[in-house]
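The chain below stands alone and is given as structure tokens, in the form predicted on its own.
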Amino acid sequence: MRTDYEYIVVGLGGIGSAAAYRLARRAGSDVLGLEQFELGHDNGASQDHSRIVRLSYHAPAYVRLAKGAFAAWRDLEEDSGRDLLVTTGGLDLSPAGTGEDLSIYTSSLEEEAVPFELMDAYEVMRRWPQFRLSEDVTGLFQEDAGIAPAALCNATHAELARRHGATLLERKPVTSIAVSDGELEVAAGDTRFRGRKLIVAADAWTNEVLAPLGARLPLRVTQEQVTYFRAPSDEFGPERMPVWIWLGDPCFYGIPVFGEAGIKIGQDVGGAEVTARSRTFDIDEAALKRVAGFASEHLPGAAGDIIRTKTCLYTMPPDRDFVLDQVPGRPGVYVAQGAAHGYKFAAVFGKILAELAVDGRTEHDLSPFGFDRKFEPALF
């Protein structure tokens, strides 16, 4: 086996396999991806069906960021010959007094010369019948969101990372990581690789692997949950419905009828707190009844039989901001972490962090999302 290579990408979900994808464009057979589970398995926050992606965003650095993240998957798109991203249009949804003012999405928009549309409830229910909003609700309409299927693209940036030339190694959980003379020595499994840069996309296993190099995030890790209610796709299908968050308190967010027979709902951080380890597949029924009693009220149309419900981790800093940076003092070693909503970004994500580890530099701000920033507490 070969153990030599200038760059390793540790983690290969959503952000893994995309940097796997462009370090590969780049240096061909010089680049290994190292997996502690299977390629596709549901231990983490990547795989699934479906993924909103959008430009709607609280800040124009988002935006901006956004903007970079659909001109990466439709480059993902051309190189590997499949259509991936579906548009449906993206509607966020604000109650007056629970909900997050509009106007910081408006204004974001605006900077960024985004168009959308406002509404007031009456609009968006002529619009798009199946919801039932009190006349307290407002709502911003941006055109360009929609989905991407995770799954999918995740698979995509996986085999194009092959073709190019990438080894990608399943089963190999890495175990410690020394830095010697600017050399990487990685064990991972029963073997030790060599190599010059590191990239490492870990997510709830961040802290975890970061820990030989004397490095941590102040990460929160919690199990959350989306469920599939059979619904009809005649109504509620891509053609008929966008993707929607609900940006009340709680905040819930849903994908119309797209890889099952029924729309996907879910609460935006309503979960216990656990750890990688620690974590279980058991449904949280509280949770559900939640997200059920949304339905109901909300989308009584789609407020059927339940399909599945189905569970996963998410990893966020205090302030919920991405952070991509190189790891301080470390030289060659990377960092990338989603925050619980970065899987939009995956593909340009992969962008940057192989024009970091490459060319130590990218084209796009970063300055928000510094490994040794003061995290403050979120802003949405």
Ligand SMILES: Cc1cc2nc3c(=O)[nH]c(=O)nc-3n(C[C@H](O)[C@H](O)[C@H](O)COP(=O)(O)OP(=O)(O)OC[C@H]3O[C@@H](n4cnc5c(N)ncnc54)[C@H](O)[C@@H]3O)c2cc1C
Given for the second form:
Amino acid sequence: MRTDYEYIVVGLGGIGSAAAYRLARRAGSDVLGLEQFELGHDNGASQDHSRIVRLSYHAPAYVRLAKGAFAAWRDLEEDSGRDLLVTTGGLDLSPAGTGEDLSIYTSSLEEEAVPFELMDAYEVMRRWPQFRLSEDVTGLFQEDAGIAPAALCNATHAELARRHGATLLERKPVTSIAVSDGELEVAAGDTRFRGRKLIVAADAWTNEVLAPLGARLPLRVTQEQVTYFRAPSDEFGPERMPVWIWLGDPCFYGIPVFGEAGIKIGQDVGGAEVTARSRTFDIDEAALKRVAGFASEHLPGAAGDIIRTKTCLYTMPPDRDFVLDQVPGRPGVYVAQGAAHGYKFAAVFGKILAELAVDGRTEHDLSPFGFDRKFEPALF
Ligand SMILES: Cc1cc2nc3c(=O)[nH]c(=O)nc-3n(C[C@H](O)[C@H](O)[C@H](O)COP(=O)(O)OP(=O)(O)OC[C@H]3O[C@@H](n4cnc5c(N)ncnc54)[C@H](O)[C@@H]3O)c2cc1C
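Could you switch over to the form predicted together with this ligand, since the one displayed so far is the form predicted on its own?
Now the full complex is given, and it begins with the chain already shown.
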């Protein structure tokens, strides 16, 4: 087995498979990807029918990066010959009192010259009668939003990485990383690989992977869940209904009928703190009740049968900003951490990570995403 590579990626979930793909486009067979489970497994954060993609964000840096993400997804579509993103438009809903201040979204969009519409609850319900809202709710509609079919996108990144020459190995848990003679030695099972540049895209396992290098991020892991509620696709399908986020406290989000015979609803940070090893796949009944309550109040046409509830992990620094940086004091070792809203950026993360590893630089502004920054409490 070949054990010497220029570039090694640890973790082949949403972000790692994108990094392996982008590296393989630049360096072909000099790329190795190592995944502790099988490709497409369900133990991490990226494997479901759908993830929301959107330009609407609370800070201009995110809007800019989201534009780059859309371009990178389109690039993947072109290279694979596969249509991936489904455009639905996106609705941010903010209830007065407990809701987030939409002006941080509108000013960020204005700064980046992205068009949007602000509307009252009556206009939201006129255009999307699936919603039942009280009059204190304000809506922000932005048309460049929709669905990334996550499982298919991950498989496409991995398939194309291989087609461009990368070696992707499954069931290869990385157990140690050492620097020897200026090179990196990565142990996975009983094999030792050598490489010059390393990308760590291990999400809930990030600190385990980094521990041998003496590096650590202040990450919190929670066990989250999403529920699919049966709904008629003519009324609740992606042609008729946008992806949406309820920017209240608690915060909920949802996706029209896609991949299952029903809409998907989740609560943002609605689950208990766990670790990647202590998590279970058990359903949190209290969290399910909150989501079902939200559905019956605001989406009454889809508040009936539950098709299934699926658990998943959130991994977040305190400020919920990404980490996309070189590990301090470890030249050639890079970390990508998606702060539990990073899927939509996976394609551009892959591009940026490949640029950092190959060129040592990227044109994207990564200053908000430093490893060594002061981590303040989240703004959202
Ligand atoms: C319920 C839910 C809903 C979400 N909704 C959205 C959304 O709508 N839009 C959005 O943008 N984001 C969303 N997110 C967040 C987004 O999904 C994550 O930020 C993103 O998927 C993280 O990707 P990742 O590749 O870092 O993590 P993962 O997909 O978990 O990949 C990490 C990989 O590293 C591997 N690994 C770890 N340790 C090792 C090791 N030692 N050796 C080898 N391999 C290792 C793991 O097995 C895993 O495959 C959601 C998350 C959840 C849980």
